[in-house]
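What follows is one chain in structure tokens, specifically the form predicted on its own.
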Amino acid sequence: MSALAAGLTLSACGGGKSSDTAQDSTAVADTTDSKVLVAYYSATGTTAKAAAEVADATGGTLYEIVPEKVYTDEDLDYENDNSRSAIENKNPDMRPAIKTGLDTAPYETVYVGFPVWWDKAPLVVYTFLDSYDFTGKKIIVFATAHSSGLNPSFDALKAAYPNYNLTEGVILNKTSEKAFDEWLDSLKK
């Protein structure tokens, strides 16, 4: 897990370059648990690193939530009230289009990760949850954040999806290797 300690020290809301090579297919490790899916949205790469750690630790299948229109650095400018992310923040019913095509039927446990924006999950995460039927599946929410906690984001997701079995996770780029292992162990109980 040394990659967790070293690799997740970046800020989730920092001004990293957005991914121009985002994929809408899954990357499967050699030893996967076919019942675990680790779906994530990452704007700057921080959440992608966290999701890879979760997939590695759980043996889950890694799946990137890819917006049809990738967020640029300008879209993520929190100081600009006219940036795409700021406009979406003011319009929580918006659902930015995402690339779809995932078969969720084989999965029993779904980890959903995202960067926290204004104490919320990005709306592409809502689009993902709207696009598939997760009824009867355990959904474990995790995130990365510069200064926010997970609780407001989780509460908003819980309110939006009351029929889903949502479990609150942790902010992974603020979590030690020991705390990460303890969190995953606690989910097995």
Ligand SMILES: Cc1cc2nc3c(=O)[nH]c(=O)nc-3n(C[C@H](O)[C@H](O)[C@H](O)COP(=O)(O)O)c2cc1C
The other form holds:
Amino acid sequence: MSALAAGLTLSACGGGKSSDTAQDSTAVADTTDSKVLVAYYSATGTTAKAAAEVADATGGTLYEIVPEKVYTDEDLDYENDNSRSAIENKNPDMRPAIKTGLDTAPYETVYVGFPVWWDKAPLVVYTFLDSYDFTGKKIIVFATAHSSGLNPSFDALKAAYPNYNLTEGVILNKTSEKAFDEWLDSLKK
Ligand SMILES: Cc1cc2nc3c(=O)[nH]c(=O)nc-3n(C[C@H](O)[C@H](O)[C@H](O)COP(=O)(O)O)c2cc1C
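Now show me the form predicted in complex with the named molecule; what you just gave was the form predicted on its own.
In what comes next, the whole complex appears, and the chain from above leads the way.
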């Protein structure tokens, strides 16, 4: 089922534009693609919604990256220098534990989505990429954010994983449905 057929709008992810209401949903795949994984981390639900739309549109399998210790509101307080997220931001080699057990073997394409934290991916995303061997798979990075672009987060991931085949995607809560469909279409070429 396509994102449009599901009645979902990217603007529901917060801050998105909903001006493109009448586009051609045929650009979006309608079948399940068992080779596509859509892995995401989401602290407050925005990326979860965006990832569900990516899974819906690509026919991929949705997979949540779950920290062993969930981030509380206090942990997410970016105005507090001593919050858990702020401490992790200052210590990029930290790898907060996540729940594991995913079988990555069936997947050729892996979408990885996250909320931008200080212009980077949260460290649990690094833990995820460290936890499995993604060699030879196409990894497509997307995110949600308040105002940042994806590029600094993407460049940091690229530097950390030079041997992985990473493709820069988009900030999904700032993307119209038309741009969303065009983005997914461009990935097929
Ligand atoms: C610790 C922390 C740091 C953040 N840093 C940024 C940032 O650098 N740039 C930005 O645009 N938004 C930033 N945000 C906002 C989130 O990226 C944004 O709200 C995101 O959509 C939340 O996604 P989620 O609901 O899936 O967790 C930050 C949020 C938190 C909690």
